[in-house]
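Shown here is one chain on its own, the form predicted on its own, set out as structure tokens.
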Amino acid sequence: MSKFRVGVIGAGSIAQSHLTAYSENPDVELIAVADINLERAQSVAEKYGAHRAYADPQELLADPEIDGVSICTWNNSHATWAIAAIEAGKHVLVEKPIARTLEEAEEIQRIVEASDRVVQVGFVRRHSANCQVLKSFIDADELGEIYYAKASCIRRVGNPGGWFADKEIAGGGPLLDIGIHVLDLCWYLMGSPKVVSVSGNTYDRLGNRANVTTMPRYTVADYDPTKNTVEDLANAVIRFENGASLLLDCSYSLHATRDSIDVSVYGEKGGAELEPALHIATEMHDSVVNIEPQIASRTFEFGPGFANEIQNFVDAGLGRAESVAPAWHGVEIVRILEGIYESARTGREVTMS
């Protein structure tokens, strides 16, 4: 069997997770890394055993030895490089969000529909063992129809700053960075229903909390404590065509007693908590029963998650499997996110077409 030959565009922190998974995958040959900082591209390529390094991603896309690419750049260039990669005949794994705006996302989808390339979105938490086990329960109708879900990701002090805090580059704050993960998990487990309305709020009361120095936080290389144009907090009620509803909240900075991540879904026969750890609740013999599946980990782990995501992309590119996170899923999630921002801006519920 021939190997899946890969290039990675972007050499920042998220690219390291892709590169680690590619370098450890026996089905993959890592061909090249591209980054606007050529020195960094060369250093990263050497670290992970890639054959070549480029300063211009167009050179990587023109490389005939590359079958597929991971796009690990800032949000404002996801659409540009995804479209360029598809048009160059490459399979594409683009980090979430698929695009900064719905207009960009829909343009990607138009290009996808006119091609035969695999285009997958980096919803890495879908690929964790706990999510896939819960999905198997739902697909087997063990929980019945899922009609309600809750998604929450709260940080007390967690604005990374830099491009994450720049709305023009990132498109938004915690909603597009961390809220998207829990939103996507619920939507995926609910069966990817069509959204019909969104009522949302955003707040920018606390900024990046640069004054707080007693708690460790992740900050990007271009962190500037004086610059922040994104929201601190977002929340929403999301309604779907099948009558189901979802509650969402997410924050970079909130006066909460702890950081937290919570993902729960509820059906007619049972319910489940996926995050922080997988627990399933149901009824048996007229009794309420909690189930704890015995798997390697009932929580999300980055290493295995990215390994599984990369394996799915490779298998899809080689024609051995369907992508777990196709491009249109990324488009629908951006549609919901944009609806939340529009509702927050206008102070009204937004009806989705």
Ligand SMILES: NC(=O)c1ccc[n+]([C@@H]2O[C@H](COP(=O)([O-])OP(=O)(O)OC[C@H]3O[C@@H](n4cnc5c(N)ncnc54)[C@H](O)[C@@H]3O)[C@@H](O)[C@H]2O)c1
Second form
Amino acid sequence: MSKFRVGVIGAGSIAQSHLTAYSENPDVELIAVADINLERAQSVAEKYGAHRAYADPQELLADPEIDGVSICTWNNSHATWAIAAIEAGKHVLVEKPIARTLEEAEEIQRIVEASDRVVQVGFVRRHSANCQVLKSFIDADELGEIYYAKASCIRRVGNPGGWFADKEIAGGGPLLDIGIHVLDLCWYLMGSPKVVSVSGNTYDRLGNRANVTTMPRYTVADYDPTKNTVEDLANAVIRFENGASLLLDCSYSLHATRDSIDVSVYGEKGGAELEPALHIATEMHDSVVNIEPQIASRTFEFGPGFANEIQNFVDAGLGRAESVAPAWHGVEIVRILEGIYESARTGREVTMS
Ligand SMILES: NC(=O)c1ccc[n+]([C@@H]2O[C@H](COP(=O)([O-])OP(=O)(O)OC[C@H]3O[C@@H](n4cnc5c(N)ncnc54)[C@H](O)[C@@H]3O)[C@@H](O)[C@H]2O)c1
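Switching from the form predicted on its own: structure of the form predicted in complex with this ligand?
The next block holds the full complex; its first chain is the one shown before.
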């Protein structure tokens, strides 16, 4: 059977996770890498055995040997490259967020609807074994109707700086960068319900805590402690058409006593913690029972998560499976995030039509 021939646009940190998974996938042939930083594109292409490197993603998209692309650039070019790729006839895996704004996201969706291409969003945590197992329990109605969820991702000193700290490029701070992952997990497990209202708050009281030198933190290559235009903290209450609600909070900077990630969903027949590790709670014969599925890892793991995500994209591109994270899911998540920013800005609940 013919291979799925791939190009990767953007050759920075996360591209390495995509490239590792592609290079280890027997169904894939890695054709090209593009980055505005040509030297980076060349060295990454060489490292992973891609045949060609380009400085201009348009040249990669014009390459007739490529069937599908991963878009791993900064958030401000996700919409541009996703639309250009679809128009060039490529299948697309675009990193989260699908776009910086709802306007950009909806523009992508219009193009998606007029095409037959697979367009998948990089919600990698959906592809982790702990999430897949929990989803199978939910799909079998073991938890009943889910009416409440909690999503939290707290970093104490975790502003990566560079473009992540530049609202113009990133579109927002921890909400668009890390809050999006935990929000998406809950929304996905809740069955992708329609959002009806959002009430949110954002704060920028602590800044990027560049003064703290005693804690290790990830920083991007172009880190500059004097530049930071994103929020430190965001929280929200999100209501859905089916009456379910979701509590969210996330931060880059907060006086918390530890970093944490928590994702929980609660239904009429059972509940579950997905993060920090999968545990399921239910009631049997008038007793409260905790269930621990015996899987290789009950927490999210980067390597297997990306391998599964890439496999799903490849299978969808080859017509063997449906994508687990279609473009419209990315659009709905951006709708919620934009609602939170709007609510925080106006100090009022935002109602969605
Ligand atoms: N799924 C995840 O868990 C996860 C984790 C980290 C980052 N991300 C997402 O991946 C994307 C990239 O993040 P990163 O940490 O790899 O950033 P990065 O800065 O390390 O890499 C981005 C690369 O894109 C290149 N680039 C930027 N704009 C470009 C353009 N218009 N055309 C071509 N190349 C361009 C840059 O030169 C850089 O090499 C972001 O959207 C981020 O939200 C996802």
